[in-house]
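Here's a solo chain for you in structure tokens, the form predicted alone.
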Amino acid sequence: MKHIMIKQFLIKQKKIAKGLYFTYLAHRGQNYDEEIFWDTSFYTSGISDRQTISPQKSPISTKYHYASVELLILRTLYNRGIDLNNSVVLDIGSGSGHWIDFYKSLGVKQIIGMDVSKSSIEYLKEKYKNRTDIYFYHGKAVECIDKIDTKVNIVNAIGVMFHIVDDAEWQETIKKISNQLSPNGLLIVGGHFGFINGINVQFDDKNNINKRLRSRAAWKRTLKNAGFSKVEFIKNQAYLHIDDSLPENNILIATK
């Protein structure tokens, strides 16, 4: 087990090192077009939890990844005494609907889903076609949030915000999330929150950047400017215990 932990730690560090080189030395890549990327280069073999990570990913490691993130969210909700009954959740980057099912199982009143992928939205509308408590918007979050006519209690954005690679759009999205949250509402973000800001770590086959990691300091500063009062970072060490490369899965909890 120790050799797996060392291996996984080194894989993460190598990814960061490559990102630093490409970002600050090689100046590689340009921002991708997220509105076409997911449908033309990613969701080419259907929609599922596994597809949201990688078509080549093991179903077992996929469930392991999601379960590790779920535990951190559940721990936070329970320890804070948060009752989700009658709550409204906004799920950004709904993908295959994993987090919609997760929050519905906890008794939330209503869920608003959104995704930039047309294939994802079509899949979700069919999956939940008989539900009147779940509805969807197609497009970028920064544009779709303006269409919501109700305040929300939780904004869930797991494995999503680092795919907004334009910094101005990322900041504006956070401002609009804050405006949509009710007092004491929560923003829950899954990703990587290190010490170095603006690292481009993932590129498509056309050299387009589709993942940018921001630092804790950048997150704190942006969240404070958007009106959040408290920010908590929760480290997820689950990736160290499985011999498969998993996405960045630490948790940020911001309180309005």
Ligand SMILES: C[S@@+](CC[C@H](N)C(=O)[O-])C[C@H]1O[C@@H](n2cnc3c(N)ncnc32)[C@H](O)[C@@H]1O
Second form
Amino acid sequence: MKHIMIKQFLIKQKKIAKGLYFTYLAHRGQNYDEEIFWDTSFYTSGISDRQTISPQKSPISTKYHYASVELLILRTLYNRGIDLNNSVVLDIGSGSGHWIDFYKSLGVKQIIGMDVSKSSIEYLKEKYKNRTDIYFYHGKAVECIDKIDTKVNIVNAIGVMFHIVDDAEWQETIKKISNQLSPNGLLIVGGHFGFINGINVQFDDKNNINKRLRSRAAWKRTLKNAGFSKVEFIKNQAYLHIDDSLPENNILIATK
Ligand SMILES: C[S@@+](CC[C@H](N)C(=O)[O-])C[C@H]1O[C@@H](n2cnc3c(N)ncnc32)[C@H](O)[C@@H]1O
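Take the protein just shown as the form predicted alone and give its structure as the form predicted in complex with the ligand.
Every chain and every other molecule in the complex is listed next, the one we just looked at coming first.
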């Protein structure tokens, strides 16, 4: 078991080290076009929880990833005494709807989903076609949030904020999220929150950057400027115990 932990730890460190080299020494790539990439290069084998990570991902490690993130969110909601009945959740980058099912199973009143991928939104509209408590917007979060006419209690953004690679768009999205949250509302982000800011770690075959990791300090500063009062970072160590690569899935909880 110990060798898996060491191997996984080193793989993560290597990814960061390569990202640092590509970003700050080689200056590799240019920002990708979110509105094209997800439909033409990513969701090419259909939509499912597994596909939101990679078409080759095993169903077991996919479930393991989601379960590890669920555990951290559930722990937070329970320990903070948050009552989800009558609450409204906004899920950014809904993908296959995993987080919609999760929050629905916890009794929330209404869920608003959004995704820049047309294939994802078509899939989700079909999946929840008989539901009047779940609805969707297609487009970039920064534009879709403007269309919401209700305050929300939780904004959930798992595995999506690092895909907003343009810094100005990322900051603007956080500001709009803040404006949409009710007092004491929570923003829950899944990703990587390290010490060095702006590390480009993923490129497509045309050398376009599609994943950019922001530091804890950059998150804290941006959240504060956007009007959040408190931020907590929770490490997810589950990746150390499975012999497969998982997406960055630590958790940030910001309170409005
Ligand atoms: C890695 S998947 C994660 C999906 C889902 N949150 C989950 O955890 O299963 C990232 C999703 O975010 C969407 N996305 C990327 N950039 C976006 C943006 N600026 N606005 C809205 N959705 C975006 C992608 O289309 C994709 O469905």
